[in-house]
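One chain follows as structure tokens, the form predicted alone.
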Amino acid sequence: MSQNSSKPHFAIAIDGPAASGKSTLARELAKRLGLVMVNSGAMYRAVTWKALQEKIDPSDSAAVVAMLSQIRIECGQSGMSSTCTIDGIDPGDELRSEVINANVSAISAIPEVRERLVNLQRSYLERTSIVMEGRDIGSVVFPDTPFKIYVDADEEVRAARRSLAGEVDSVSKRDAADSERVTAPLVVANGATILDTSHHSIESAVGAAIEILTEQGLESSQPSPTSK
């Protein structure tokens, strides 16, 4: 797709349960359209095993929420991939370890946590259009964006996904976790289209989401440059 820097930035929000394909989506979906692809859920994690390393039970809301306080959390950007960094350190992969999957809900249903990350989002539409993937980019984070896409696949798909990562955790506590917290619970944002990616591969789902975007009213000159 063409670029226009003439037009504002905007947002493309995709929502969605674990292992529903979502961050896949958001990547190769940012890819074609030239865009910045930006995962919450690492920015979540981040402050996980920063609790961690810190020694603080993540389920200690006060002492999460003095730990904040104290460390400095940066998210940018490079290249098309969003980065974040906690007091100047990347974690890597660690973010993906079985301990941060043991925790992150915990420390994501704190509602200090969640204004700190979200005024953070936020700000990258300052400098860039951007495709977002969490579990509250269109309820929370972008509500007025008009382009949300809501992904989701059968339990056992995800499951199955999950295992296949590497990751032990369990989908179906996970998603209790997500929907049942009081702070930005895991909803299908007004004006979201579900996308089941149960049976698409990834270049069907792409192509699918392409047409849940053109519907929604994105055009082919809408992507602007990325800033560098």
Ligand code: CDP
Given for the second form:
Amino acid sequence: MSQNSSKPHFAIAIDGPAASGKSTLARELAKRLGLVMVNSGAMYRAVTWKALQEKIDPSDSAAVVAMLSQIRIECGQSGMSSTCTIDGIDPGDELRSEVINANVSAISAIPEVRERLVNLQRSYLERTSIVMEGRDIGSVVFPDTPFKIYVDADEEVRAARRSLAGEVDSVSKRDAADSERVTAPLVVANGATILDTSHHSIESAVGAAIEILTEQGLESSQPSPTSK
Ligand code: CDP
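What would the structure be for the form predicted in complex with cytidine-5'-diphosphate, given that what you showed me was the form predicted alone?
Expanding to the full complex; the earlier chain stays at the top.
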């Protein structure tokens, strides 16, 4: 349901490299603003999980595309967070496993995978206003939204955050793959403001993000209308 039924739905785009603090920031912003938080990375991770289940080599794009035509991907919401199931299954914590971390960039570089998931991502706006985090949200998914933040942090800070979370994840390798791919690479989108979270606490990063969004035209009590 819309948080503000008299106004069109709108999207806040949060992009950035791995472990930059986007998820935490997007979650806190969504909570603060009463919006649904959509984790687009979980969708790429879910497709990667399915390919690995099916013993498909993630670098074999023809096989991945063939699999894509056979599977049902459903994205919805539970409470104020997005959900994603493949053939009715939510892979849960497996999405953050080492093997998914190591293979998701290969899957997400396949244009047909992106096209399918971007359509699902855009469809959220038909139902509600959102904070969506990812790599191409401000550049490709919702290029016309005025609300765009590119979250960054020093590489050492990002690697430390990931291992603190108990994850095995070569963030620099994944960032290089995500930035160098041809389709929808990780970029600072036109109109995005960069927020470096290296020396921010969660609370101060949220405060800085609210300031940026206010400058971009978001009204705190009644968010300004915009479309995708
Ligand atoms: O949480 P973290 O930043 O480590 O990653 P994520 O947001 O879960 O995204 C996992 C992977 O999905 C990324 O490394 C990208 O390869 C891909 N991805 C993408 O290509 N486009 C998006 N909008 C979101 C994620």
